[in-house]
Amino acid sequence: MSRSTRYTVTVQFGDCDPAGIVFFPNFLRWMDASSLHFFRTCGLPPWRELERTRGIVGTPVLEIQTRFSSPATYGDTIDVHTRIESWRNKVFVHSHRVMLGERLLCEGTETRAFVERGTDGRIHAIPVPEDIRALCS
């Protein structure tokens, strides 16, 4: 089984819509934060340090899929469980399960790529660094 991390969020009043349920883009924001938390928990330094030392700018999202199952409201403490679902040459798929206790709120996947800044100033995908893959497996 692959490595999994847990990122905990307390839902705030401002995270909710007028009906008092979490506004759906906040789940995407928390999954993104959990993605960074995953790498930091695995031992990677901040992206700004990796850019300075290795040229790696970060892991932007290329594709995202999300399925919502149950609502949450302010005051709830939720956990985002994150793991690598698959590694490919230049991309990986992060899998997230957002839970309120034992209740599944939503689940989603993000396809991301490791990127560096080219001489033209634009970012370009690079092969997944083997040492990072090893740290995160």
Contents of the next structure:
Protein chains: 4
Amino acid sequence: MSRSTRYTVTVQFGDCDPAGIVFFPNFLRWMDASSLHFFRTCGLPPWRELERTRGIVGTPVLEIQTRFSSPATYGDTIDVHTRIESWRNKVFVHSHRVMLGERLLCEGTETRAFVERGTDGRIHAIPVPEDIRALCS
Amino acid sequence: MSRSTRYTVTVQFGDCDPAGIVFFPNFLRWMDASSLHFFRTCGLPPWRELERTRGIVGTPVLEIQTRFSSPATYGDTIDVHTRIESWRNKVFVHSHRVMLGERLLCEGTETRAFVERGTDGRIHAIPVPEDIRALCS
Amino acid sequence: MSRSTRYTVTVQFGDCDPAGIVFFPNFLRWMDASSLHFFRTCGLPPWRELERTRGIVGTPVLEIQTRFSSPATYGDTIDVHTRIESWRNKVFVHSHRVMLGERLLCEGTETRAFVERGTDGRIHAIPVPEDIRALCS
Amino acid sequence: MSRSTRYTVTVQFGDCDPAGIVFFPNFLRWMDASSLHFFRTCGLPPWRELERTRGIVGTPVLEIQTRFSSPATYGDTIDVHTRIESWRNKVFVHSHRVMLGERLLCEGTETRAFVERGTDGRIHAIPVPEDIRALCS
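Got the form predicted on its own; any chance of the form predicted in complex with a further copy of the same chain too?
What follows is the whole complex; the chain from before opens it.
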């Protein structure tokens, strides 16, 4: 079984749209925050430090997939449960389940890659660093 | 061939993250804006008017899927090309392609449903209204 | 001395701009969240409930003023300290101090009014309700 | 008379809150975008280029002040009229007026400084560069 983390957020008034429910891109914001929280919990330093020491800028998303089951509104406290679903050569897949208590709000996957910034200033994917993979397993 | 619309956005400094590129949930914001723009272009009134006249609150997303191919940064002017990929009984699928000139930034689908607000204040999906489907085809 | 509340937020990667620091409008988002948190802590129900029972939609801002002293970045945990600086007839003034530990990040005021939605659908300010003022003092 | 620019934005559904009106921190986002648009219109390159060539990271805000007069909602097209109200030694003051046609939505000032990133990675204010001031007058 892989390691799983929980990231807790309280929904703000400004996170909700005129229908009174969370504007859905905010769920993606929270999944992104939970992804970074996962790596910090596993012992990785902030990206800005990894960039300085190893040239790793972060883990941009390559693909996402999300199913929304139930809405949330401001004042709700929600939990994002995050784990690594699979490690491949150059990418890995995060799985996120967003819960309001026992109720599933949405769940989805993010495919991400570790990237470096080249000498031309552009970013490109690198193979998943072995030590980082070991830390997170 | 189905109708297609184009929604243009200029990327702002605040849309970008510490890596200097668009923070990906913003692409979802723009797809959402392009979805509403699609319906307005087809002749639908704003949701607040449809709610008053017909009880239709909007078209929340049930599922999304997006592949990110290339980053964008502030100052870039991007186009979201939107069409309806399929109509089903209770849902429809939007297809969005986000372009920076000739370069594809990301593309994805959104599955959405038209919803009404019940007397208990909660929203629920309704079959796609025939007249709206006709307007948008 | 008036009542003071503390609202805690962890800065997310996506809250930061290409300079690597919090994009300043987010501080205003957090002050707004802290304002609502203040009222909830004082015993007020969510706005959606106050709208149903008393027609009060919320407390939109009429004026803001903020000084920024020091930046924050993702991973920082910050506290918004909020109180009512003054009550007037139709408005009240919130004071917010945003701290990172002992370091002041920014501080400011918001002038707000309680509003109702009229029969024409538009919102308008009402005198500060006496019972709410009593609850919050 | 100083130079004035106009930045146009169409309000999106997701920019609005449960009261159906623009969530106010978005007005600050648009003023920020209009500030950068002002400098680009005056002939300045993007910040990322100025950072590479001259070490100038941008113009963070030191202080803001805004009065909100009238709400806006999704579908509205609004204009941010921006100019420099005053230049001082280390700071300058932007003035923004946000209009919906002839109707004033909000107006405010931003006090900003040009900043460089020091060798310790932290940013600090520098005197307003004379050539930039000349470009913008």
